[in-house]
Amino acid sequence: MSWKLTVIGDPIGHTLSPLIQNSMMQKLGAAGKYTACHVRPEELPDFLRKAREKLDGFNITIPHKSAVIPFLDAVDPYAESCGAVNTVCVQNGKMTGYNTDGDGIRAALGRMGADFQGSRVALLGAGGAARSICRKAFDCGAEMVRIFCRNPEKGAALAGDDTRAEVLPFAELSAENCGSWANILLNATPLGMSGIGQDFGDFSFLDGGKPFVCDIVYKPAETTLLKECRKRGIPCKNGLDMLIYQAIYAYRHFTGAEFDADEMADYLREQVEAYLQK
C-alpha cells in the first residue's frame, strides 16, 4: 500500500511534520508520501470532502482542531475530553478523530525519568496543547494540576469539575507555589518562542526545588526558560521530544504498524535536529 497522509493548517509553512514522517516511512520501508496542505478556516468543509476519498489520513494543526470535530465519523474518548483533534483517520471513506498530543508528553517526560501518577504538575497557559496535556495528566493520576493562565474563564474550561484541579493568576507564579510545589513543571505558552518577541520577564518561580520541566517551544532548541533551569540545575528539555512522540503515535493510527517508539524517537531527532541546523 502507498500510504496518502498530509497535515492541514493555516498557517502550515513552518511545520516539520511532513520530514518526520516521510523520514518515518522511509525507515520502515513503507511507500508512500506525506505532504503539507495550506487549508483556510473557510476551506476546510471543502478540503474534508475531498479527503474522504483521496487520503488515508492527515494531521491537524491550528487553527481546525476543534473546527474539524464536527464533520467527523468518530471521535476518540480522549481526544473528546480534549475537545481538540490532532490526527484523523480515513477509511472507506469514514473519519475518525484521535488526539496525540497528550501521549507525545507523557513519553518525552518518560525519557526524562518523569511520570504523571502521583506528581503535582505545574501547567502554564490554557490554550489548546495545555488542554491535550491537562486531561492526559488526570487520566495518568496526576496527584494535582495547578494550572497558571492569564485568561481565567480559559483556565476553569480547562479544570472542568475535576477536584486536582487549581487555576491561579499567570501573575501569582512563584517559587512558593511553582518551583518548590511541583514535581513536573510544563510550559504550554508561546514564552520564548522564535519569533514571538515575548519571554518570561522573571524566572524566580523556578526556584526552591527541583522539578521536571519540559517547554513544549522547540524553536529555538535551548529557550532562556531552559537556559534558566540549566543554571539552577533542574532537569530540563525542549518540546522536540513531544512533537516527534505525538508524530509517532499518530502514524500507528495511520498504518497500523508496530515498532520501538524510543528508538524511532532517536532517529528522528537526528533528523529534525539536523534540519534545524541548516
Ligand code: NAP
Second form
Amino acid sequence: MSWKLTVIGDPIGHTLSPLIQNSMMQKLGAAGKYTACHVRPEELPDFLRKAREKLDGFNITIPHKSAVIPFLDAVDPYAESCGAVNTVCVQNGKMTGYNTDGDGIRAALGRMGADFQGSRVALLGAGGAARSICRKAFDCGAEMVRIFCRNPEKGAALAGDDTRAEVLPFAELSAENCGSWANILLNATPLGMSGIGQDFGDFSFLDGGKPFVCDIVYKPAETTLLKECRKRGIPCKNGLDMLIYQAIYAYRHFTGAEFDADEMADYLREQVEAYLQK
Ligand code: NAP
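Could you drop in the structure for the form predicted in complex with the named molecule? We only have the form predicted alone so far.
Now the complete complex, all chains and molecules, led by this one.
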C-alpha cells in the first residue's frame, strides 16, 4: 500500500503537516506521500469529489474545518461536538471525519503530568482551537472550564448548556480568578504568536498558584507567556506537542498503524525543532 495523503487549507504555505507526516511514514517504513494542497473555499466541493476517488485521507486546516462537514458520509461524535473536522479518512469511496486536536492537547498535557480529570481549567480564547479543547476537557472529566474571551456570545456558544463552564470577560483575567484558581491554564488565542504583533500586556494573572500552562502557540518556540511562567517556576510548554500528537492520531486514523505515540512524538519533535531552527 502506498498512502496518498494531503493537507488542505487557505493559506497553506506555512503548514508543518507534510514534514511531520512524511517523517512519520519514513520512520515507520511505510510507503506513500503526504503533500500540501491549496484549496480556496470555492474549490472545496471539487477537491472533495476528487479526494473521494484518489486519496486515502487528508487533514484540514483553516478555513475548511466546519465547511467540510456536510460533504462527509460520517463524522465521529467528538468532531461533531466541536463542529469541526481536521482529519478525513477515505475508505471505499466513503469519507469519515475526525478531530484529533482534543487528543493532541490531552496527550501534550499528559507529557507534563497534567490531566483534565478533576481539574479546574482556565481557557483563554473562544475560537476553533478553544472549542476542541473545551469539549475534550468536558469529555475527560474536568471539574470546571473557565473561558476568558472578548466576545461573550462566542464564549456562551462554547460553554453550551454544560454547567461546568463559566464565561468571563478577557479583561477580567487576574491572579485571583485565573493563576491561583486553575490547575491547568491554556492559551488558545494567537496572542504572542510571531507575526501577529499582539501580546499579553500584563502577566499578573499567572500569580498566586502553579497551574500547568500550555500555550498552544508554537511560533516562536518560547512566547512571552512561557518566559513569564519560567520566571515564576510554573511548569509550561508550547503548542508543538499538541501539533505533533494531533498529527500522530490523524496518521493512526489514516493507516491503522500501531506504534508507541510518545516515542514517535519525541522523534518528531526533534525533526520539527531542527527544521524551525533553520
Ligand atoms: P480562532 O478561531 O481565530 O480563535 C482565536 C481566539 O482568540 C478568538 O476567541 C479570538 O477572539 C481570540 N483573540 C484573538 N486576538 C485576541 C486578543 N488580542 N485578545 C483576546 N483574545 C483574542 O483561532 P484558532 O484556530 O482557535 O487558533 C488560535 C491559536 O491557536 C492560533 O495561534 C493557532 O496558531 C493556534 N493553534 C495551535 C494548534 C496546535 O496544534 N498547537 C492548533 C490550533 C490552533 P475573538 O473571537 O474576539 O476575535
